[in-house]
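For reference, the chain that follows is the form predicted on its own, supplied as structure tokens.
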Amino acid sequence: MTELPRITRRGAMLSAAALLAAPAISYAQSDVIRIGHLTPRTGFLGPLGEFAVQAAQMASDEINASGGINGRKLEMLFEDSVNPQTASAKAERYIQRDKVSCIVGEINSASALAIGQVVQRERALFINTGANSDALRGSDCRKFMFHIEGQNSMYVKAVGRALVQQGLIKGKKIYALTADYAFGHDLLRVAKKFIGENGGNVTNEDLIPTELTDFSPFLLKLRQARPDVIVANLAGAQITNFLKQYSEFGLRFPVAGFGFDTALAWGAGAGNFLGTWPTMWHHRLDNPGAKKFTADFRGRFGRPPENQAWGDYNAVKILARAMAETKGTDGPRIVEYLESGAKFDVQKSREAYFRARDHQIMTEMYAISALPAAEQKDRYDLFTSSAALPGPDESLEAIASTPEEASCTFPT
């Protein structure tokens, strides 16, 4: 990603010695543009939520080291979003009292609807890096929201392209866990579709409330079902409950999941992560970019990041090469922008663009299979992964909805 201009600005009357003491930056208040970031904190997607805010103050750090953007400051804000009702609140806040350029943020895709209507009706820009529901970029899609984060579609694909291959999928008796919540709801429907179209069957449905921690009952219910997969449609701090008492009951039955982060296993700890999951993107891609992204952030924060860190430090850095190639922070100029086609590094071996029609980054994906317990030496290298998905000769459209699955016709 091209490098911001450092400005420098001096006053004429400064005397040489105060020349001497000031940075090679200086900023006037009025020249600060401000970032509204928005995301959970507590709560069972919060363990994500960190990763986020880490990655966004780092992005923006790096930003304003550079001499920011087009020579203003780039100021971040950062808030809890809770629930939707809070998110909602929070949001117009920011636009309103706290003169926000755009807001970042979210993984609850309830939450993420709620900005979406308000940004729409401010006509401020919001770049969503974490919530997955198909509904945000069809029926509920909206002009001045975009997604940086993969949608649920993008996920099944990714890791159903893996399951059919392990021969997981076709003819298969498939028991499906499911977070009780829009993003759950939703992943199930897109996931049955697919596991139908590939000659499945989902036996068995639960849905899981948002803050269970103690799975026994589902475990037990599993044990008696002797499913042929168990696919985990689970979100936050329910995949590594899952995971940690899953290894507990000694069950054996394969393990998926069509929606998943990496830091989920980490905090199942060593010897409890197993099974196939989807990724947009994870902190052992070995190319440049990548490379050095998991350097500065483990050097700064003492782990590696994971893909919700990926998310929300590509939209920060997205939006502000956005406002400095437009030359200012105007929403509509910058929605025309990132529709144009402009693309993007984000630290995979192709480039990534925003899609015009439903404002989804259309960018490569992986499918992580875990390493047998005997072979998790390291508390993050836990897994292998697919070659990027799609292949080289493939449309990075390729696993993303169609027109059919979520068609989005943008409110006036």
The other form holds:
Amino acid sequence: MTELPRITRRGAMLSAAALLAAPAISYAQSDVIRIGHLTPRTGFLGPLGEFAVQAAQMASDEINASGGINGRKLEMLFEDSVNPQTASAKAERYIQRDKVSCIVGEINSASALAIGQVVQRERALFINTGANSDALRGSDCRKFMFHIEGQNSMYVKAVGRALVQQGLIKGKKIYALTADYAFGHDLLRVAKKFIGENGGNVTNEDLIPTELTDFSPFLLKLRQARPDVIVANLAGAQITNFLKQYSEFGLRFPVAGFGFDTALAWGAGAGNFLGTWPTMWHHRLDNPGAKKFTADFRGRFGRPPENQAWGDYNAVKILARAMAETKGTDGPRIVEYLESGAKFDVQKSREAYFRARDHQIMTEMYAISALPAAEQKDRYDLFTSSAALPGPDESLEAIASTPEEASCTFPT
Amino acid sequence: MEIVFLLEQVLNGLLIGAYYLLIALGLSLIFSLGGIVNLAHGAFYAIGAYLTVALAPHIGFGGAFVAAPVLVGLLGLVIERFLLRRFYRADPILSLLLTFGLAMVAEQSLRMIFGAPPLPFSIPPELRGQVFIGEFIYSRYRLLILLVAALCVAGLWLLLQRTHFGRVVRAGVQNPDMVGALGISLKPYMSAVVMIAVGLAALAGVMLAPVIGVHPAMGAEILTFAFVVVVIGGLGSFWGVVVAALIVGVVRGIAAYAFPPATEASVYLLMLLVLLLRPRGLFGERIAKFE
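Cool, the form predicted on its own is there; where's the form predicted in complex with the partner chain?
The complete assembly is shown below, putting the previous chain first.
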């Protein structure tokens, strides 16, 4: 048992071959601009990472097809961020070895926090495209970190309005299921505050381990507790499993969630998607930008883009514009430009901008509601959408966190 | 009321145990006879689920129920013949590396062919619905899973205990050299055992595709639990695995009831406890060749 495998001649030959076959590493050239994309591609958030990668690649190809940035080609590097430790190590490698101008990506709030610490130390730029935790825009905010993903407060206040209108909050007994990691804890806190302020009552709350695949013990608990509404603050593969099994058990309590990704509903299967959920963007939006993005993405990858694709696509596009406007890749100048309130077309009816005080994008959101099972004919068109939230005559900040809810002082 | 509810959780836990069982039995069989810790076992489960999603639109869920395990069994046969066979008597580290590599290749292949997001798949309409017994609720489909698992356990037990095939396999587990000395080659038996074992994993994949997200990492998700079940049950013990699968399901159910964040951790704590008290697992046998 303790004997180590002997290295044979053949083994040595194989290792040599493997070493030689490893991808050649080309060192930083001045004629390309590099963006290091870093997001989970395996594990419980892996299903979303693929959309992120495809969309970032598509954005970069579009930029290069129209002449690159300031005459320089854009080169994307892609890595699987796996978990916070690996994310941190790979972010460091991107900056120190590959000399990237910016890191784009992430979905996991804990990993985004780790990358935020790296970019703070290295003074490099990071655009977060998928991590929702309010803390990233509050106590853990960073001068070099910007957020294209909505914060938990935005998700809660956007879908919260729809839920209040549907009468699912005031005076209701609410059972909350929450993903047991940074994102979920943060979301539960924000959600409970909103529910409390709107006259609802969270009577039960269960923290669900991220690796849990079988919800049946919790479905039995739900059935016993007889809540008025179930609020699912879940993440990644949890959402798919929850939807499939909730419908399997035939429970009839209304379902809503404060965190959501459309791809996970697409993966649940016919007749299994139900409830009302928030999203930053969806492929059924009726505006020219959204239609073109959807058609291009669909033509290339055979399925419509969803919210995660939207985030990474726009991150690369916005960066390209910032680099073009500042005529370079200097981090502090790009930060200054993004903080200046510059407006960006993000395939919605209103343009978006970054809020200077916490670097959160200010943009419209939507509440989507599942069509009745019998009307879910198309594999992707499973839902109807609310109008843009907030409404056209309100400030985009109406759904974002107030300074009291998440206050940010950038560390120097 | 609380006691009744706890009982409901316990019974539900038995059902959950049935999923792990189909995977764990195969894992235990391959280890007992070949001495190989098959880290690729979860991959066969995932392939079974993906085949179901791919085949069901053409040959129906019933067709996939038969076809997927058979196809995966044949894949297992090929892998046994050309890869596993070389490692039965080698340092276990080597077969660990091999099967770990196979698992990664399989997961990444699924990702490249079918994409990373989960594939939609639902319970066939005729199998949907719930059964109510007094206060208790059961998904009809899960009762079907339980039935399939029970039939597999019974079938496998009969095969191992009541047939010539089973006698050779059991003798091979305890003393392969003696079996060889009697003029019986274990090679074809090993092929058959691998085929049955991975076929069972694929069957679990078929049965769970409608209720669990079908995504590339699903094999890795279930494999850890299957290992825990085998370790708790004790290597080489058929009933040990069966009992352990059920206990793991029940412990998980009770943890979900009492302290949800520990739902998954409870299973590892159980394993720790069992190993402290009974290092060979609950019903582990002494297998001379592994000592």
